[in-house]
Amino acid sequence: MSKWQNQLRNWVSQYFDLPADVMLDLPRITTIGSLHAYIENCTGLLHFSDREVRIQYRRGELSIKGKDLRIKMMLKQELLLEGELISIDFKELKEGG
């Protein structure tokens, strides 16, 4: 996606008043504690283990590392991990490759 795509995006988004993960394809993320995760608006599931979790969505990659992971449900587009998370941490794909 372009750079002035993304501008539109973002302009878009705070002018109706739209939430940013829906304009901007971005995952949504709910935790409760250390014990769960929610994630929604993922795209695909690329590696599970019990210390960590790769989730695929529009715009990169999620990271989520912790301890007895276990995938509780699994929907098209979300996911409820537990387990006792450690980190999440995003990886976003470079602009033309």
Contents of the next structure:
Amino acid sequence: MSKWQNQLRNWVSQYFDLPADVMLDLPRITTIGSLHAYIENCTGLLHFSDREVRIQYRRGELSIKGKDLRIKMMLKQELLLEGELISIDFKELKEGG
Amino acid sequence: MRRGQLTVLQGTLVLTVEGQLLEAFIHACVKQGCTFSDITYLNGRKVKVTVLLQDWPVLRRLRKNYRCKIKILTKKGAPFFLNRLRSRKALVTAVLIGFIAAFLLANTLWSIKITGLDPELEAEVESKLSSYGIQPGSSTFSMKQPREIQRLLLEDIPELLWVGVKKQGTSYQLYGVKQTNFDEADKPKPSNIVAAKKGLITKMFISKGRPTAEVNEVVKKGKLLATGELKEDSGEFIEAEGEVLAETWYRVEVDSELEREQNITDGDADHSFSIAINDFSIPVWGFWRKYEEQVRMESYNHSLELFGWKVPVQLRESLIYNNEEQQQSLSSDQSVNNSVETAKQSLLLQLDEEAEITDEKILHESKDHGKVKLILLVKVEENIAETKYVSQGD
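Having seen the form predicted on its own, could you give me the form predicted together with its partner chain?
Let us now look at the entire complex, which starts with that chain.
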């Protein structure tokens, strides 16, 4: 994805007041306290254990740490995580990476 | 949560997946449209997952590529259940037969209840019903509607004024009203009232006719009490009606014994059952009891019926009561009282319902060979009016 395309998308979403996740292929994460995390727009599962789950999205990688993690349900672009969540870290890939 | 509904019907598998490329494998499967749920971490490179049965081919196809080992832990859901049933044909047929039997029995007529009619008419209604195909044991599929039956019954039995037909579950309930014909009294039958018995008149009420006797008059049998001829010697008679109460007397002789034997049982009974085929019977229950004392036995046969056909095998129930014989000696006073009571009772049985005993007197009392002999005079008040038709000779 080229840089100018990215900027255009950014501008369109701001100008038309569109939700960022639709326009920018970003993951949408909904958490309920530290019990559930509902992740949409993910493209892949990179690592899974009961302490850490790493999920790939279009533009980077998402790392969720916690205790007794388990995936309640997994579909093509959705993922429902259960357990005791501790942290959610983002690692955005550099352009072209 | 697109899917995940009705997983019971689709069938689910619980598996363990082991391998270095575990996550990649899961992800590849998901991309092909599989639904994974309940992914739990077991150890290093092993997870437990639940997948739908329909996704199984995809998993099998991809596991080679990602070098994963898959082990099936449990199978749940309807497809597996049906598969298991297929190997238990006896059970399936038994359940099916059970359902069919219940269905048939629920659609069989078990009883017909008829109320409000006298036995003659009841029998006629019953025979008509069976000619329509309605009798205990027949199936209700081919039966006509209750309203139709009601109409048919009213048409076929003219004596019925009205009949209500109601089907309640497996029984028919009929309520009938008989037509009562009020025959017009065609012509007053000329009649008199005469005394049926000898007696002393205590009360007289002649509703039609002219009384010819008076209260406190002693009349003999056959004496004219009231006449239907209103005017003397007119030769015109009406039907005399009325009631004449009179005191009558009866001589009653009774014997009674001073000693009597009584068989006493308490209500407790032992049941024993046996299966009887004609005269031959096989004991089933309670045959092991031995009785040393005197017992009284009562037997009942319960016959079994199946679809209106009597099964030749019967269930025989025997009730065994303990029996004790007791000798009871009565004092002569008691014995006399008892005999007077029985004498009164048996006399009342022979008389009209309205008759009433007003007084009794012991005329003679004698005792011999343990017996008491009594001669009683009993005073009774009863209706002695008797209608006697007069032939007018024309």
